[in-house]
Structures are given as structure tokens and as C-alpha cells.
Amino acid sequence: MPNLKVSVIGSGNWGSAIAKIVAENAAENSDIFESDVRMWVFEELVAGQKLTDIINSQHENVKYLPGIKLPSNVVAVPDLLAAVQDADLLVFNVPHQFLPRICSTLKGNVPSTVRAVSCIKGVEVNGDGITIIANYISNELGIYCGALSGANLAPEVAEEKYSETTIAYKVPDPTDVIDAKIIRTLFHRSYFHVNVVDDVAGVSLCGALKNIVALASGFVDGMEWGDNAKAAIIRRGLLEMTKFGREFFPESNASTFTEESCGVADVITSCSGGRNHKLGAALIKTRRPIFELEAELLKGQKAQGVTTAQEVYEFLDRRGKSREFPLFTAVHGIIFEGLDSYALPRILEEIEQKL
């Protein structure tokens, strides 16, 4: 079997953390993978130096993952097409709102034999409906794409603190060299436990919808309502996530939401910390515009829950379904319509009656 070349598209804190894992495994499995792992970096200046030059010389992403040494076989590349040239496997890890532009650049430059895994937690919404990110990548580039999602706060993973994740990867062709075993070999570490399933829709939806629930938990902490209220948000948010999957993606498995790391575990982690929780709490405490807070608090990173909350609400509203998902609708209302967060207890009671 020829050595497989792996490229990571994206270099934020999660992209860099995943590149670290992938590069470690590529180096340790030289019979399977090419050692060098190229990482596409959106070029910017940090203290007057190009970020790619800093990463390649200091082996550290000083802007988005400071204090973490990257393996020397992570090669930062500023040109997207150069980063993916001759790659056998692409790992996507960028804010999902940037994905259309990236796919537009890649279209026609990626052979159909290439395989991909999306680590992007979001959904793509347009007038026709809602598409999970893995399917969006597949449709745009004509390649198969799986999905990775789990209770994975990037700094903890980068610091090699133990965590679990779920990868959905259904081998598109029995003759494919890149099968579920290869995928697990590429991502599994002693500190990063991987479980491979074939429910791409369920894993992808968990990664997107849990961010809306995390915003709601941030609202609760911003109001200082305590852990009991947060537990109610988590439980009922998980019910809405499962209901959404059953109704709009019937191919997804309910057990993915309740048994896998990408489901209940990620909801708990995201509701305890992370960007969306942090942003939700700050919104309630300051009453400042959400995008202003995002720019100030996250320093260039994106809280995917804000865009996802807007897109999911619009998807539901166009179908007359928003009242059937009162928590998702309330999060949108608090962020975009000035709905008073004190309405949450009433909304929780409404959820109890509907689910």
C-alpha cells in the first residue's frame, strides 16, 4: 500500500490540535502514512512575522494555540491548492461560514478518489433546506467525507488530557484503501480515544446543534440561575437535538445522540465551558451586540452556535416548525430579537409539553 498523504485544512485552535494528533500518528505509522502533514494556514502577520513562518520555525501556532508544541512534521502552507496537492485524505477544520469559499477554490482540483473527514461543527442552510457539512463537502467536491465530533475542547486535547471522540465513516467502496481502520489509526491516541460509527448524519448534527444548547447554558450562567437550571437546559436541549434528527434526518440514529461522545458528552462539555457558553454568558451580563462580543472575547475565533442558531431557526420558521423547537427558537430570539432571557423558565415549561 502506498503511503497516504494527509492534509489538514484549517489552523485555528481546533485545527492545530487535530493537526498535532494526525502528525503524531503519521510519524508513528510510516508504513501507512507519509510523514509530513501539510496544514493550510490563512496567512496573517503576528508581531510582524508571517504566521506560517512562525509555525514552521518555532513549531507553535502562537496566535491560536499558544504554548503547545506542534510536531516538526506539521508543515504550514499558506496556499490552499498547494496544501492539498496530491493528498489522499483531507481533514477539514475551519469555521463553517468560510467553507463555501474554500470548496469553490478546491472544486476541480481534488480527484474523486480522495477521502475526507470533517471536524467542522455546523450545518449549511439555504433556500432548499439544511445540509450537514460532510454532505456539503461531498456534494461540492465529488468526494466521500466522514465526520468527527465529540466532547473535545481544543486546549485540553492539545494538552493531551484524556478525551473521547466519535468519527462517522462509512466506507463508500469495499475496495477503498482508506477504510474505518485506517481512519481510526490516523486519529486515535492514548489521550484521544476514537470510536468509529457509520452514522454521518447523527454525528454531524450533534456537533452543530449542541452549540445552540451551549449558548442557552451560557444564558443560565449569565443570569446566575445555578446548576439545576443548567441541567434542565442540557436535558431538554438534548431532546430537541434528537427530535430534530428524527424529523429531518431519519437516517440518523437516536442512540448517536444519547450514547456517543459526539452527543450527550459533547453537550455536557460545551455547556460547562467553551466559546459558545462563554459568549452566551457575556451576552446576558453585558447586553452588548453578540458579534461585538464575539470579536472581543474570542480574538479571531468563531462561536459556531451563533450562526447555527440563526440558520436552524430560519430553516424551522420557513417550514412552520419553530414552535415545535422552543429552546432553539428562544436562543435565536434572545440573540437576534431582544427576547428577555427571563422568559426561559416559561419556555422550558413549553418544551416539557411538546417533547
Ligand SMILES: O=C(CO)COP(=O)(O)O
Given for the second form:
Amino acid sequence: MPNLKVSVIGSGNWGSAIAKIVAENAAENSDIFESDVRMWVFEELVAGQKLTDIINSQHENVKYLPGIKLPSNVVAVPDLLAAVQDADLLVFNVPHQFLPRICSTLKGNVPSTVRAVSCIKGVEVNGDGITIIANYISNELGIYCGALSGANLAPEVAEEKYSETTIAYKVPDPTDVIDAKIIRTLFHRSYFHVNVVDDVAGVSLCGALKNIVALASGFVDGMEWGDNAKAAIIRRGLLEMTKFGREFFPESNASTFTEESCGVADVITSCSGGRNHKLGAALIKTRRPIFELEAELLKGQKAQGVTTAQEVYEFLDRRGKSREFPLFTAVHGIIFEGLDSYALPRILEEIEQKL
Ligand SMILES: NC(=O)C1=CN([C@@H]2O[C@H](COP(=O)(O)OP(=O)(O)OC[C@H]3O[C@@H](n4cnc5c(N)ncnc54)[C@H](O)[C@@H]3O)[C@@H](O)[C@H]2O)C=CC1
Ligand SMILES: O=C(CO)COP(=O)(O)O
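Please give the corresponding structure for the form predicted in complex with the ligand, as opposed to the form predicted on its own shown earlier.
Every chain and every other molecule in the complex is listed next, the one we just looked at coming first.
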């Protein structure tokens, strides 16, 4: 059997939790994987010490996943090209705004036989064009890329509390050694249950769009509007996510949104906890600039919903479609145009009436 080398690109909250899972499975499946899993770290100093040195000596990412021991076969590497050299499988796990720079460094340095899985929740918008992250990686690097997304708050997964996830992976070449079974072996744990599907567009969109819904749910909690309002946001959010998939990514399956962990389950978990929800609530309570709040509350971590709300609104607006997505449009308005969140029901009604 092969000795597949796996590298994780990214070492934030989720990047580190996924590196832990992958390294546990690599060590337990030495007939398939090389034990060491390289993890690319955006180098920074923490209390005067390099973060890579701390991770490699203390086996803990003290800044982004504190209190969790990483397996000793997670090897932190500060140089991106060294981190991916000779890798067979790349696991992308960075906040999506940093991806273009990473891809431009990797471009031309990754053979086309390499395979990838993206754990990133976001989209790439260029004017009236939109690309799911897995396809962006494929296009930039000339390699196949699948997608992993689910109801997976990283701190809970890292503490090995039970959760499920969805991986979309469609073997691109029948002669590939890396197939759906190998992908599942790399990610599945007794506490992290993997379902492999082939809907890369649906899985990717769910992960990106639910972050906008999570912000709206944070607004509801910031206003202390209770559980009925939260349920209304979840219902509307899921409908808009599904409609977005149907209209702009006809290759996606509606059932992915309603049946998989990456769909309804991630909407529910992200509307109760997580960083986007936290930031949405804080925005309503303080009315301070959103990026200032993000820096202060999340201490270097990122809430992807803010940039995604902006990107998705820009895309919809250019296509003349923003009114067909009242919740997404209202979230953008509340964050970036000073709309009053307390007028949310009226705003939603008005947008709908103008359809
Ligand atoms: N944290 C979570 O619970 C989950 C996150 N996700 C998704 O995973 C992806 C990665 O998120 P996290 O690992 O949580 O990251 P994070 O939000 O903890 O982000 C911080 C990471 O960004 C890096 N960084 C900062 N500046 C950078 C730069 N200029 N270039 C490159 N990297 C830089 C930091 O070194 C750190 O590794 C996101 O798309 C997120 O939506 C998905 C599921 C769960
Ligand atoms: O994607 C997540 C849970 O599945 C994490 O959500 P946040 O980025 O809002 O913390």
C-alpha cells in the first residue's frame, strides 16, 4: 500500500483541530499514510517565541487552539513550499481571504497528481462571478479538490465531543490511489463521523452561506428576541441557501442542504454558538465597527461571515438579484449600511413586497 504524505495548510482554530484528527489517523493507518503530518503555520511571535517552535516543542497551538494537546506527529512548518513538498494530499484550512496569496505561492510548485480537500468556509467573488473555494483551488493549482464541511465548532471537535461532518469527494481519475475510502480513513474518528458524498458545490456553498445566517442569529440574540425569532432566521436562512444553490450552482443537490451535516445541522450549531454568532450579537449590543469588534473579541481568529456577507451581496447586487435574498441582503445592510436591526421584520417584509 502507498505511503501517502499529507500536509495541512493552515493552523488556526479549525486548522489545528483538523491537523490533530488527520495526524491521529495517519499514525493509526501506517499502511496507508506516512505518520508525520506537516502543518503550515503563518509564523508569528507569541510571548517572544516563534509559534512553530512552541507547537513543535509543547505540542499545543497556544494561540489558536489553547488547552488541546496535538499529536507529536503534527510537525509545524513555517515555509509554505517546504510544508507541501512531496505531499500527495493537501488539506486547505485557512480563512478564505488569505487563500489567493497562498495559491499564488503554490502555483507551479504542486504536481497535477496531488489531491486536495478544502475545509474552508467561504466563496471567491469577482464582480458578478462566484467560485466555490474547492474550484478556486483547482483552477489556481491545476489539481483536483474536494470539500469538507459540517456542524463542527472546532473547540468541541478538538475536545473529542461527538459530531458529524460531510466530505464531498469525487475521484477525478479512476487510476487514483486516493479514493473515497482513503479520504474517509483520513478524517473519520469515533468522535468525528464522516459521510462522503459527491456534491462538491452543495457542501461548499452550505459552509459559506451558513455564516451569513449565523450573523443574523447573533443579531437576534443581541436584541434578546428569543427562540421563535431564532427559528424564523434558521428557516429563512436555509431557504435562501438552497435557493442560492439552485439558481447559481444547478449542479448542487437540494438534499445536501437539508439532509447533510454541512447543511441544516451546521446552520443550527452556528446559530447557537461560534464566532459569527458571537460577533453578530456583539455588533447589536455595541454598534462598534465590525472589524474592530472582530479583532478585539476573536483575538486573531476570523469570522468568515462578515466578508462572505459583503461578497455575496456584491455578487447578488451586480446580478440584480439582491431582493430575491432578503435575509442575506438585510444582514449586509445591518453590518455595512447602518440599517436598524430592530427593524429586521419590516426590512424583510419590504424587500419581499418589492419583488
Ligand atoms: N473554527 C471553527 O470552529 C471552524 C472553522 N471553519 C473554517 O475553517 C477555515 C479556517 O478557520 P480557522 O482555522 O478557524 O482560522 P482562524 O479563524 O482561527 O484564523 C486564524 C488563522 O489565520 C492565520 N493568518 C493570519 N494572518 C494570515 C495571513 N496574512 N496569511 C495567512 N494566514 C494568516 C493565523 O495564523 C491563524 O492560523 C475558515 O474558513 C473557517 O470558516 C470550519 C469549521 C469550524
Ligand atoms: O463553521 C463553524 C461550525 O461548523 C464555525 O463557525 P464560526 O466560524 O462561526 O465559529
